[in-house]
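Here you get one chain, nothing else, as structure tokens; it is the form predicted on its own.
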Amino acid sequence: MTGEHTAYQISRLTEEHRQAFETLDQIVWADEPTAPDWPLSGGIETARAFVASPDGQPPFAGIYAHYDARVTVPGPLGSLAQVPMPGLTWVGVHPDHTRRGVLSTMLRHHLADLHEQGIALSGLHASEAGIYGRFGYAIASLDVTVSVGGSLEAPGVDAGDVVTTFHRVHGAEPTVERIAACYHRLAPSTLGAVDLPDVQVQRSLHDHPMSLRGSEPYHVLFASRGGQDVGFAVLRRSPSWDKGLPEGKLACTWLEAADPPALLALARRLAGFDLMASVEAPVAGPDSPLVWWLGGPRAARLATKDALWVRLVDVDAALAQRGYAAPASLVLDVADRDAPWNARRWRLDVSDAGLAQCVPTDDAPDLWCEVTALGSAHLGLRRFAEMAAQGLVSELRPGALAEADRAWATAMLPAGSVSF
């Protein structure tokens, strides 16, 4: 057991240290074992990839790794754009190892690691919504699922030219580079999207003995129209008799569709499985048409928790790599204990077309906040009039809360993202 005083180094890891890291990850974890032909740590690159312990050599005390990914922000006026966003992942600490600092000392080298990249946000998903906040990240996006049934009235909306088909994903390679193509295609288009690697991709849609017990096999309702994927709806459906009365429960775990017509049509048909008691799935956001096709949020049983959580590792970068929709000039005070080269006055100012310079400044501030203030405003998901209320805000200059919160507008909700 390591002692209470002990100094721990961070290392890249080593493909002759891959075994320590997995059964590092499985201690943390305690899941089932996976398949024997499927790698545990398959999709982590080596490079992305780092462990600490006191001399660099395994056991370790804790592991972190990062998903070369990519976010959809809001762009200039209304349009949108993607910009990198590293996802952080296989986090865990060893139990023997706990309330020494080592999470501490990993993720301040993570951000430390990003800062000297030139990377400006780091993303994530908490397995512990406690933990993360402490280090700058905020909740950007929400996961938000509702029960799928009824009728699904939709005024206005036509899905008559939209091809809804059935396939089984597991053991079908073209299908999951179906699926991962029209998820790289509609990603750009959506506001909070995180784009993965393919392999990330492949590793969500794999059947996990965990996850088939008692369900069937990964399966995939494509949407197209006019021979294009518009959209898709992964799914395991868990048969249950009860009287001899079906009893059987539908879970759609990822949900995409380029406009409502494709959204409406994939809805219908899972709304229309037989056999199935319940139908649950993931829309974009509270925001989503489906809400309001199902009647509004007590009718569709809509049910909301974190998703992505967002960190400005670079304050200056990730303000001026977002658009804007609305002009302003301000300056941010700007509290960050984690990245010190943060912690400064910065300037904002936003041009007609939305479009932004962020400049350090000794200028009187007009606005002190958190750096997770600016995490949770970042896609759009919150107001920094809000946040003021909650204190991770102060207005130090009349009318800076409602000039931020009219730059920093966006048409939607951003959508929670596939989880990583």
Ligand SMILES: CC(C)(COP(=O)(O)OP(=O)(O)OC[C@H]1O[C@@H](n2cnc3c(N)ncnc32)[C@H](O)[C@@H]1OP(=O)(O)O)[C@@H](O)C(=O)NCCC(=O)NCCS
The other form holds:
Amino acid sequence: MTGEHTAYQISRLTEEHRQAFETLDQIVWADEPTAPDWPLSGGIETARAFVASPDGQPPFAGIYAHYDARVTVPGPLGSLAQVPMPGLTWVGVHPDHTRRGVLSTMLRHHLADLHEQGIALSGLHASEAGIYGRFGYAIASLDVTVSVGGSLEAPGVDAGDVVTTFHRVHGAEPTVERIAACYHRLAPSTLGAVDLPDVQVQRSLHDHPMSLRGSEPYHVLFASRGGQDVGFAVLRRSPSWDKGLPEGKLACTWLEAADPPALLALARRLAGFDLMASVEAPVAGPDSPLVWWLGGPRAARLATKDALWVRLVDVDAALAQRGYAAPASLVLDVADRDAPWNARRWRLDVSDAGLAQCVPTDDAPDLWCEVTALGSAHLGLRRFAEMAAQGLVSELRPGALAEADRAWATAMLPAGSVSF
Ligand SMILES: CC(C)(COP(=O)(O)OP(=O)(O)OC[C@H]1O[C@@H](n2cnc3c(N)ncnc32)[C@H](O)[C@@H]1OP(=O)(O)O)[C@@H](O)C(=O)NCCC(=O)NCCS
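Having seen the form predicted on its own, please provide the structure of the form predicted together with the named molecule.
Up next: the whole complex, starting with the chain shown before.
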């Protein structure tokens, strides 16, 4: 065990230490020994992977990495835009070193590193909800799951031209590539979607021995129209029987659909599997039409939790990259403990075309906010007025909250992104 006051240094992972990186990851996640074909850190580029230790040598105290990802943010006047957002992942600290500031050191390093590179955002999925808020990350989209069943009445939506087919993911045909291609095509038109490199898509579709226990390998339903894929549902079924009656469970782990007819066609197929007593599926958000086709939140047994956490690394660049729904002229006084370059006043001017400029200023502020408030508003999940009621934002000029909410407004809630 390391002493209380150990100083940790962060260095880039080298190929020679990849094994030590993977070993620490397995300890941190209490993973069972994996099959030789499990793609451990293969998808992690050493240029994006870091280790923490007292002397730069293994065994490491902590690790982290990030994927080269992009997130779909609001564009000007109701459009959408994809911007770079490294996906923070593989964060772990050895049990001998926890609660000694290793994560804090790694995250401050991550923010300074992205700031130096001029990257405006960082995103992650949190293992526990209490960890990342203190570092300026904020919940920016929700994971929503529903129980799919019943007749799925959807007046006005015609799924008649959508063809659905069922395949094993790691079967004879190359379905992993097909899933990835469809996902990359749909992500730019899905607010909140995180477009990840293919290596991570492959990783998320791998049949890990732990998840195979009692379940079939991954299967996928494709929805296509005119020969083009317009959606997919990745799923596993776990068969079981009670007094001779089928009690199987179907877990859909990834559902993407280009439009309501594609979603309806996939949902009807999910609901229609024989021998399944329960069918759970993720939907894009609480405002997904599937929730309402199922009869509303109670009938859909809607369950929700945080999905993507977003951190504005550079407030000015992040606010200027995003588009807006209405003109605004606001001075924001931003509080930010871990990225001190953000902690100042910023003037945001949004034109009638929904395009923004953001520059430092000493003018009197219209709104005071924690940097986390900007993260929660970034994809359109939360409104400033609501965050003011919570105490994350203060209105210093009457009307400024409403002006900000009109500018940041989005037509739909952001979709919960696939985990990474
Ligand atoms: C979560 C984890 C990375 C924290 O690392 P750590 O080095 O112990 O964190 P630090 O010592 O830098 O703690 C920083 C602060 O976060 C708090 N914190 C750490 N882990 C926390 C948790 N799981 N829940 C709530 N708060 C937590 C600490 O109490 C500390 O608070 P303080 O600033 O008020 O003193 C580590 O416990 C771990 O590896 N857990 C298992 C894997 C995991 O969950 N990884 C995260 C992947 S998303």
